[in-house]
Amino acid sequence: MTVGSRIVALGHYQPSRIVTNNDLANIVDTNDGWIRDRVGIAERRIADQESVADMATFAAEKALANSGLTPADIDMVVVATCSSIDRCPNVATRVAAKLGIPAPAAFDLNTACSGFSYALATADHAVGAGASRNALVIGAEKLSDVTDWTDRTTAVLFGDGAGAAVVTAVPDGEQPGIGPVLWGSAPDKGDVLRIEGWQPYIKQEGQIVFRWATTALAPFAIEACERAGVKPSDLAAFIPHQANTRIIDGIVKRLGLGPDVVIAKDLVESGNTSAASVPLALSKLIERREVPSGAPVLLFGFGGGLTYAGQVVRCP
């Protein structure tokens, strides 16, 4: 019999060095007013010697905790990730690993900036087919090791930071929590965000990008709604990719949310962590209880490739 899922918890984790727009103003030729004006971020996490597989596991590690399962509980590990530097083995086995689960079911997967909500919906769709019962889905990225950091462009975007969900099937006779995906790509346009190469650094053509985003992508986020049967005014909290606030606000102004409804903006003090971007957001506001638990928030994502996906779920 087909089942649902739902979030039962939720962790994040980021280093603990912060790195500060001034910070950056002496490494390359910026200031702290033209980021704060561009992109709205006023400072970012950067990770030493955490790894991309030491930051899911422990955000990974805070969401089961907070679920009350164990390791031994979990049958699946999905890993949102663009820019883990080991091809192999992959994170979601390093993670695994780490905190102990037995057998499960362990990949990656990479759609950049919209990775979560990718991986969100396949481990949805397992548990939907009877493949999991109990999964961890996780966006984690350590971007610092594809930034130059001599390129003002991209220096001041990004940051490094995990975060983690674990998602369970539904009891007989309740609603899911995870609502239809809306997913999708643009690849004509898969050119203007890259990582390529063997000794990779991101770059992005960002007007393109800052156009798609702000034309292209509000339908879609309206669509995800009117797949889980809810109006966008029925919205407790939106939690788009974190990836500049003018994008966010455009967004936020097509699809005509209420000034009651919660919108994420956690770039100001983390940067742009590509598949990070939206668990860690969310982690936070559960953590702040500034959404209830039972409220329709709504994910997105959006970046590389260029693909976007988005999905509305019930805040645990």
Second form
Amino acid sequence: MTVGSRIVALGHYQPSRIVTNNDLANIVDTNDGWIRDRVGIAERRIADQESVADMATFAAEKALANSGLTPADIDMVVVATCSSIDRCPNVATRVAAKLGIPAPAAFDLNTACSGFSYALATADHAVGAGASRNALVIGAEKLSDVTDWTDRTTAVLFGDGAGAAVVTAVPDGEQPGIGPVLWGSAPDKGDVLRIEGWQPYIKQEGQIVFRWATTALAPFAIEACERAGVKPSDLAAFIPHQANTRIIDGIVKRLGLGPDVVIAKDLVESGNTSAASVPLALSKLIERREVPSGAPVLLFGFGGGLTYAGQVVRCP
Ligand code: UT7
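Other form of same protein, the form predicted together with ligand UT7, not the form predicted alone:
And the full complex, kicking off with our chain again.
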């Protein structure tokens, strides 16, 4: 029998060091007004000693504590990341080792900024196939490691952090809390956003990504709602990838959301944290009790690849 899954708890972690726009204006030719107007970011958190695995672990530890499950209950760990420098062991096994999760299926997944929605769908599918009962799904990035701090066109955009969700099988007869995923990519545009080479730095053709995000993505977000049987006007919250407030506003305008819907704009205080941006924003929203338990929330990630993925989830 196919079973569904749901998110039962979330957690997040951000480094303590705050870097403001004015701080960046001391190292590259930029200013607070340009960054706020063109991107929407006021500040971001930058890691010092913490690795991607450390941040993923801290977020997962909180999610696990909030779920009431123990490390021994977890049978799958999925980490979405595009900035982990180490190739092996993967981040997921490092998280499992640090948390004392004894023998999970453990793998990393890289679809850049859409990574959390891909990872969440993969965990949901694994539960549906009977391959997992309790999964940890994490988005974690240390983009400061792959940022060229002399390049003003990218240095002002990114931040570090992690968000995590505990996903469990729903008991018999109960509604699933994770809707069908809508996922895909535009590989012909893959080279417009790159972190490549031996000393990798983020490079992007920002305007091409911007145009694609504001023209191509809204219909996919609407289709993700349709697949879940939810009207955009019934959503309690919309949590898109946090890259640019102008992109978020452009997508929102085309979705037909209700007047009271909460629109996540966590990038104002966190910058663009790629695969961590959606779970970070969702976790904060739930911590602040901005959305009631059971309410439908549309998650929608997009970015490098160019990839996109979204699904409607029910708030834990
Ligand atoms: O998360 C992964 C997916 N990525 C995205 O979604 C990013 C999508 N793209 C964007 O969000 C925007 O394209 C950016 C925020 C990256 C750039 O904004 P823009 O409005 O497209 O700026 P632009 O690249 O057209 O640059 C406009 C001007 C240029 O100067 P000139 O040639 O007009 O004199 C740039 O050199 O702004 C200049 N500029 C800056 N000025 C001050 C570029 N970066 C900066 C800066 N501070 N940091």
